[in-house]
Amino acid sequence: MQLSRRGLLYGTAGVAAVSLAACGAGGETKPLTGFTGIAMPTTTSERWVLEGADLEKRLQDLGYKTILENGEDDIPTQIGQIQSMIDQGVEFLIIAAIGNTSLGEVLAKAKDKGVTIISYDRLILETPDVDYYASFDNNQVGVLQAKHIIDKLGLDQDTDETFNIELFSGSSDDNNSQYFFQGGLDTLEPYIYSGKVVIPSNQTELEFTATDKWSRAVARERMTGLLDEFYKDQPLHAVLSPYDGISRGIVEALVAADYEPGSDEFPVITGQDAELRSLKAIKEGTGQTETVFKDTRLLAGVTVDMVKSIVEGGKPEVNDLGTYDNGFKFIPAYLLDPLNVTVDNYKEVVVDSGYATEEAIDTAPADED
């Protein structure tokens, strides 16, 4: 298992013990079989489709039975799917939550059945029943995005030039949004204080920058409004965008406002998840200029190893015990490192690693409304 830069692996001593056997009739214990329910949030983002399938295959390769469901961005649907998994007798739940505060009641029912609950990528909040968290260093995602803007605009150069930037954040019901956003804002803050970076809209808080359900259409609408209100007579130099789908919505708004992709006047636009459509734009210079690659194959491996460790009577490896407070406790976590991807290194990072082929990037279809 790859180690995060955070250093030595910590044990799980001092955290709530996880049941290593299921209780049967009469109170006897049964060996765990690895029966796992996988609850993914949607099929509208390609990452969740790929990750759900990867998790399922890895678990099945170990001989474990699985159930895989996608909630299609509907909280009651996901709750119903999780309840069905509990009713079918799963021993583990791997959950990428749609609403991070919506699952307390159903997870309490799971815990009553002795189910081990792993929060996958998105931290589940306001429940004591989450056992582990597997994700990436989400603050670092925002740091990488902001550093790309700093580099592309030359903010560290000795110049009196000022630059106009707008900020976007993710869905307000996803706990990761605040980490992406704060990492980016903290990195840009010295340039904002010095006056080198100006945010004409003054929209610098999650409340105003959030993009409901990470929607491309919502991002496009907000960007259109910002352009109409604040950029009639001044240039826009960069947009801090947290996710590739949002980034593509921003590009669509810019193109509709007669900004020309690839020109010197086109704003620097960040992203995340290395989706094929965005990789194509980065490669061809037709809009978005950066994405943050989170190798979900590693994340799936970490998560499956957590299940395997418990089935075999051990404890999962974690490397963070004090960062992610879900409102009840700090959740033992394993955090992986994200990677910055631009036109200069996409081949090395994404193609050469086997994550995507040049052909898949080149033939990625356009977004559909």
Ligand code: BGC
Second form
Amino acid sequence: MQLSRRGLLYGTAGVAAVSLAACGAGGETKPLTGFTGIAMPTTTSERWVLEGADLEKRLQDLGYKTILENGEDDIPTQIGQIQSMIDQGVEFLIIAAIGNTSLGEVLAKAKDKGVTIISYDRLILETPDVDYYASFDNNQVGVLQAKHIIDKLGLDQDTDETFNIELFSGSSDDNNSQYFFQGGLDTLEPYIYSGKVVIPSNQTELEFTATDKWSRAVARERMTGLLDEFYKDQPLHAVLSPYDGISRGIVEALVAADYEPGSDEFPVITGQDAELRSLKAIKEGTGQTETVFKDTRLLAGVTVDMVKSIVEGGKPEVNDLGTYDNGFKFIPAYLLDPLNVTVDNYKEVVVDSGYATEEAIDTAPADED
Ligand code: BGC
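Could you please show the structure of the form predicted together with beta-D-glucopyranose, as a counterpart to the form predicted on its own just displayed?
Let's see the whole complex now, leading with the same chain.
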């Protein structure tokens, strides 16, 4: 599987604008107005709430009508919401899918009505009806996480020490999960082959490492089991975690097993999304030490630009044509760069860029159960 976009075809050549006008019931065409349905997946993770509101505002600022819905991690709920958007006459759908293979039927109905479908952040699979994909370099997310572990453990230093690591991946119904995981695993692989890194559980396959619905509780439970089974008599040095919520679940399991955050014995833990609670832990040294920041303001901007280009009769800008195969075709994509965040640069990357204030980080409430 080709997971890297480097060296692949760039540019907009060959990507045709999907539609300049929507088809009415009788097959007649009418000018596009930009009416857009935004289907976000959940409110349990900060980013989707912020992005739903951001997308809506940007579209409304252009004078476009919008409908915003949240699927609360339930596939039938999201399908119902999309159907209702189609019934209300949207011309564009921006969808962050809950189940990556569950939307074929409803998207076929949207296509029948001439709706342009943009897969937002998560690629929708097994349907010919996805027109564009806007996301980040998802493989690079895993690379950054693994590099943090390499750096913090000093894996490149010339010693005979071996390090114990465990691996977590995201929800198996999210196409991004395999990209994050592969990026991380490929980067750690040389150290695993050389014997410098050991994975005592031997759980290196997605079927074992997956975290259903990206749930903190599911991650906590798996980490608790791993500690009980494999770490009674040996230290755990690092955990590759794909997402901040999962990272906090892992920290909870460690704390319950008497590991002390901030101490030398506390494992290195990675993350993703720069959630406020995780930034607080990074800043204060009370849990994970890294997160990957994906500037979702840029993603919302790129996506809204796609809609705008089509409304104005042009072609959306893409920068990747050959990385993301959804089972039917390679989806023209715009991919943005993720950034590594630690205590050393969180201020510059997250605060100075206006994404979060120090105060919001300092006062982030603890997770509720
Ligand atoms: C997104 C991540 C997010 C995860 C859980 C993934 O599809 O790319 O940014 O952490 O979903 O919401």
